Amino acid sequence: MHPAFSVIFLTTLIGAGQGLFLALYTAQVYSTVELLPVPPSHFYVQGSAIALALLIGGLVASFFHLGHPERAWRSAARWRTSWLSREVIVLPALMGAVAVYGVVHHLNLRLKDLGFATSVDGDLALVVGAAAVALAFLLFLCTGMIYACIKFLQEWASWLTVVNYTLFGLASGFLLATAYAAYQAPALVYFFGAWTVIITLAVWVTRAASLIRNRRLKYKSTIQTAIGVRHARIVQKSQGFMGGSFNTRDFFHGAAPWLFRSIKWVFLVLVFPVPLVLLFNGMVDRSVPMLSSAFVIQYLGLLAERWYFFAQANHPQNIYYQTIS
């Protein structure tokens, strides 16, 4: 498939975004049932600034891809078969849930203000958290599915799509959450920092788990079924066209192969051993550069692995346009 910018874009934001406001929410727990040390206020409302700004950020990205844009609205009218629709229900109303969340740590409101009076404290953001928490997981859930629900792409096909999305974003959200402690609180680095590394170990599994999947794939199509001949060797001297069309644009990376096969292995090196290892290197003396440096490398490889992840998925029109002359 041909890899819109716009969608790898929008992918990756939302999934730091979400990644970023799960790994607040956990910290919150954690330090209302005395595992952690309270931070103080302006650390959730600030970070959840952040979170919002990145979901936005995907969100505007997304109108990129789209032929008219006015007609946006219109994407979420399926909402009960496609799960396009459903995503595109889900990422507003999670924004709306991290700006109440944010602002409910900002006002310090408590559920007594409602009339409920409980004795734990921050008892309003952590129900509004909760809500957002579940909204964050359908969204991975709806982004994931877009893909894996497609049967005839056989590389996305798979349960290991939902996995990816949802563990890609949770490692470069709380990578991101690392290097926000250590600017604004620092006694929480180790904590989002043993996490990170849990996840991205643990993506680092189900991604390569993934990529042999795929390598091992045995297509339902063929050339000799596409055609109806079952001669056993049959080989294409044309696309069929003159020149390039829709299907060859829109269905096939166009990439030259020795750059399709090194994408894989520059997005291997920037999502996993690199940021690791600025991330041990940056949690020993909390350094806000390194950590940071640690996020924007694993972003940029999370960028690479988007692009294949799309380019990866072999179209069976392919039959037909595989070859340009």
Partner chain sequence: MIQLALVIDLNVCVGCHACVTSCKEWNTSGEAGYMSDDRPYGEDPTGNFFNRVQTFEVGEFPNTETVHFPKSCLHCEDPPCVPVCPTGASYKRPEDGIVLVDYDKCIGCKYCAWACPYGVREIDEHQKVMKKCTLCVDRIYDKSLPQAERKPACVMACPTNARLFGDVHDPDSEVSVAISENGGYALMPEWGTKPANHYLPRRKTRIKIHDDELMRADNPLKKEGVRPKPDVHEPSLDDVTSW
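Next up, the form predicted in complex with the partner chain, please; the one we just looked at was the form predicted on its own.
Below: the lone chain, stripped of partners and molecules.
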């Protein structure tokens, strides 16, 4: 497939936004049960604002993918059958929930303001946050399933796609949370950092698993099934036109083989070992620049990862578009 930058930015930005929000909420839960020191409330307010900004950035990027962005509202119509439609509903819902979460922290609203008094600090934020957590995971599911549900794009049609989308988003969000905590709430740096390491190692394993799976794929569609002729040697002599078409542009990545192969190594280096080393040093030194550069470098790696994710997928329609002549 041809990697579209709008979709690459959409999926990486919202992934980081979802991950950052989930990191904030995890910290709040831990500090509620007194496993962590309680950070100042502006930590959550500004953190939610950053998460919201990332989600909005992703949404804006997605509009560049559409031929008719002014009609985008229509895409909520088919949520019963379409994962894309579901994503279109869940993303704004999550944005709303994250915004409310931030506002609740900012105004320090409590459940007793709504008439249910509890003894838990930040109870309303916990409730709103729980809803947002559900939406964030639902959004990971929707984003992953958009790709995983197309069964003949065999590189994508696997539960690993959903797992990888989820874990990549969490890794990048927790890494951002680590850098942000080093700046705003140093007591939480090790908490976020440790989770970042765990998640990054986990997604290293699952992404490697999907790379191995894709290398061993056996394609179900062949030129024989495509035209229905049973012969061992069939070659296309003409695709029917001399110039290009949508089918020759949108389904081929068009990169040179060496570039295609090297992008894989670029992301394998930039997403996993480099950020982990920077993260480790950054945690030890409490260095905001070091942790921030870990996040930025991993984000660049994730852009390469997403590019590779698209480029590697082989659409069966490509069988019909092999030869110009």
